[in-house]
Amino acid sequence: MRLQKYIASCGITSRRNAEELIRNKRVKINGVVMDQMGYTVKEDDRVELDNQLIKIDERMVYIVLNKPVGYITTVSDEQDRPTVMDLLTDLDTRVFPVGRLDNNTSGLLIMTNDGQMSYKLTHPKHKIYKTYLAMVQGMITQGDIEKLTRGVDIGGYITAEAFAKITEYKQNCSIVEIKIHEGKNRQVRRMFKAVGHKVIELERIALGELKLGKLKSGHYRKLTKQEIDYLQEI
């Protein structure tokens, strides 16, 4: 098994992030620093990350978390801010977040120790749509919706085709459901800014066919077998 895949299979992080760990010379094979991606881990190899032995955990865990606003989507934070890991109070298996939600964005976040699954869910080639509910300032027009659907310039980048619809008007604001398959930094907020509307609140309610449903903010649940099967078929 390739080294980066092995690290991901240990439930440490995603395969993409595992490559960064290797480049940063934090990985050792049999006591020797290994910074080459092509190394194939053999059965009797001792693999260490930051001088700690790591092994593949055969127990794969898949969780959906309703991330509240104010939590950082990382395993740890150098500024000691609250992270999504602080919400997982009774797990006996190490997991990590799949992808990222901004500090001020709430909603559906997958947590797992399956690095291969994380890789599939975050790789652009799979074009997995993420569905958001956005409360934005002002009255969104159908013309704005058409622009969002076709793609807008968010600063030197034209977004891909999206799906958007107005679900409700409130006092001086609009509720819009928007689906995108890209993952540019703060993309949804930048898209609405491009059509003249500031996002007040943003919640991710679905990832592909996985739905947040009625899961309360700050709570989490394990994925059902049907949901896991769906992810594995991607």
Given for the second form:
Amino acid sequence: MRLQKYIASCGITSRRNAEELIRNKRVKINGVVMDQMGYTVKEDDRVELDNQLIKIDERMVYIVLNKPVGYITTVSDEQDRPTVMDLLTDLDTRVFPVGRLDNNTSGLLIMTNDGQMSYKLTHPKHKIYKTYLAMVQGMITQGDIEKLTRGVDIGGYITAEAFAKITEYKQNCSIVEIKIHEGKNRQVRRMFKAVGHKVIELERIALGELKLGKLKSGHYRKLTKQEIDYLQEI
Ligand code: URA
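The structure above corresponds to the form predicted on its own; please provide the structure of the form predicted together with ligand URA.
Whole complex next, starting from this chain.
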């Protein structure tokens, strides 16, 4: 990390002011004054401001992103495709996605630098229900809904109990709200396929009690204290 960004990430001043501090020779690296803006801080460098050791503010950051279709849920992509990280403009702290949404799925994605929280939210033993709105081809019947609820074979695996309800029929499509607590690869799409329907659009609208709400596509916001407490208590 560049020195000026490092200083700003210590939570003591802005990036611009950090440059001023460097220029004024108030910053030392390993005991030696460093007045070059582009210096890259190494893992074990001792950074001092006015002879006081300063460290990156390790406070936890929790955000919810409304992921648009066409963004990969990963920190970096070998093929240089757009990733969810590209949407986090203006965020100084590095966060990573909790779990995964497919490239062609949109909606609620938690991102944090809290590894413990991420581990907990993705561990199957906690059975956290994720709610999706699926637009599927054709007319879903009550019989299909019962099958989805009881569990279907998605290719050598029978899905656990789920909740599903038809919310609307639109032309030749059905909109179904479905809640699952497992996270098998492309699970919702495969569940609908198992009852003979192709998913055309898929959006995650909630994780447990945490709702996507009116957050615009491609936008993110920090979680409120209550929301963080809720996730921590799960
Ligand atoms: N189920 C899917 O099929 N895709 C997702 O992105 C999430 C759940």
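This structure is a prediction, so every number in the text was calculated from the model and none was measured. Positions refer to the first chain, counted from 1. Definition used throughout: the rigid core is the maximal C-alpha set that superposes within 1.5 Å between two forms.
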Once you line up the core, how about Val27: does its CA shift reach 2 Å between the two forms?
-> yes
Shift of Gln36 between the two forms at or above 2 Å (CA, core fit) = yes
Quick one: CA shift at Ala18 between the two forms, core fit, Å?
-> 31.9
